[in-house]
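Only one chain comes next, encoded as structure tokens, the form predicted alone.
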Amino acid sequence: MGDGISDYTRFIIDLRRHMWMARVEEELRRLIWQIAVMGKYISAKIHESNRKLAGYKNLYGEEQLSLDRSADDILRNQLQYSGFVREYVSEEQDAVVQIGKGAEKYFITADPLDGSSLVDTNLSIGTIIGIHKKSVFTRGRDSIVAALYITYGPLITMVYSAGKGTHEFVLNREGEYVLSQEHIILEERGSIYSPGGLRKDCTENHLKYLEYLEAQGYKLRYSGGFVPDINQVLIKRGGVFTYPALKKSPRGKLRLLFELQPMAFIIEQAGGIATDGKEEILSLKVDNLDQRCPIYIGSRFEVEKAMEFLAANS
């Protein structure tokens, strides 16, 4: 534990008190709290869902569960009245949505329900949020001031960073987000790897990297959901998640703005790194909402080792 907080005291520190103690700016504190509360509403929708498709496809041609749309509606409608948000950008929308009056301080990016295809299997899914201080069409390092994700699993947990470390909270029976782990720090080297993409579609250098990890005894841990897989790397204190450039999809699968930027911010604040194999994720400029990017994210050793393999003979 950091900042002299005892093991006993940490269990009675809720999210609002923690952010106040960490001297997070007041409007940002209130906004993060509001988003965390919205996670309760989304969780309730998941439990009552009949898991049937909404009957149409979203912008990116994927089957969109009714849950995706419900989660997006909850976030957009609640943020509209927050008083702090000027623009809302969601993976479920085809354009930036202005929800404020034009003078509000923050810009929100959202993947309202990451991993919704896993709902019918009862695996964990999640919500990913990025909070920006300016238009999102720039480098993440120039705009993002906070990020969080909520995991809907056996427990509902929330991991957030406002640039002062990475912290985990658990939603207790009383409906409060209670501090579970403060100042999470990844080990220099982990022991698990989560590789997305089919091997037959991977490049030769990426395959050699996977073979290296296997030869080193890394344990395969992959659910098909970005939130639970990143959460596992973080809570287990190390390892790597990767969804690489593929032969038919050289830009990979995951979206820079909605998924990669927020997770890169959180992982960096935990002492890890996130790159596309060459450049840091937060150094990449966002040009369009559907921009995709390869990703290597996690402990420093594994990500830097991936960059070595990818640079070989290139």
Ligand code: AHG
Given for the second form:
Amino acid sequence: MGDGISDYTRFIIDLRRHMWMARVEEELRRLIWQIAVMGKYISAKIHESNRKLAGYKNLYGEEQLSLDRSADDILRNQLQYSGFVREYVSEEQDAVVQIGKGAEKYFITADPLDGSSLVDTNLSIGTIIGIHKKSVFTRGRDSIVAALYITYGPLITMVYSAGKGTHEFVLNREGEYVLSQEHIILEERGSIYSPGGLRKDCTENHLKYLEYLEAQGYKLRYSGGFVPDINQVLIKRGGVFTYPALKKSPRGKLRLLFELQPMAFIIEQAGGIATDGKEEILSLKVDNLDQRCPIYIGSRFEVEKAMEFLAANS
Ligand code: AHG
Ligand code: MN
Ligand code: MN
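Mind sharing the form predicted together with the ligand? What's above is the form predicted alone.
So here's everything in the complex, that chain up top.
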């Protein structure tokens, strides 16, 4: 064909082109692109990692793997010069980091490396990013404008939403993120569930819910990595991930700001829902950085069913 465009170029849609076609605001397009590129640097770190503990502790008192810290350094240092980021909050930082001059458009939340305890097992791990248009100390729905996660697995994939659907890209051999699944939409219900937490620590109502799912034939899928576990619900078009309130920690384990808000945004854009068992995740006000809450996230049927079980005789 005489127009000089090769079939390869004609049919692959890379991340920048996709966001441009979706009319994502220019600075947001460039920011999402920059963060996706940093996924390549973080992946390189994983490949060269010495998996030694950095000897540091984050504010949760958890040992930080050198990878957690280096992933955080990569993100922070690159965003420093983006010109679009005013504040950076991360699971690996004790406080809000001002990285702009004070007038930039966006506020970033980061779980630079999720599932770091899995690094030595070679199971998939990930990076979770939230992009906000104002300070994150509000209800998620009032501030979040985009979210993405990168899965470091057999393939490196990136799922993003800028409020116009949820889409998956795969990093190809040329180092380009090319569109693999567009406008991912969850079915009304799926067939997999991730239980989270130890059964001996769970509440009666949560256990009854798990028994219900199993009686319905749902298959247990749980790797211990939030990113691949959620990604499985999205790519299989349904099911539920939960990390519930536990007897000893009624607020559960996962962090509202760094893990739950971005995933709630992405799953809602795919037609699913995300709650803490009572309220929608994106309706919860963020009061502090290390705020945790229980999570039920996935296709509508399973999450609404969970809310029924949790409300029973309460
Ligand atoms: P992180 O590595 O960022 O601390 O996150 C780990 C989280 C999340 O990835 C996963 O869903 C959860 O920990 C698993 O917790 P358990 O080991 O208690 O199952
Ligand atoms: Mn995490
Ligand atoms: Mn982490």
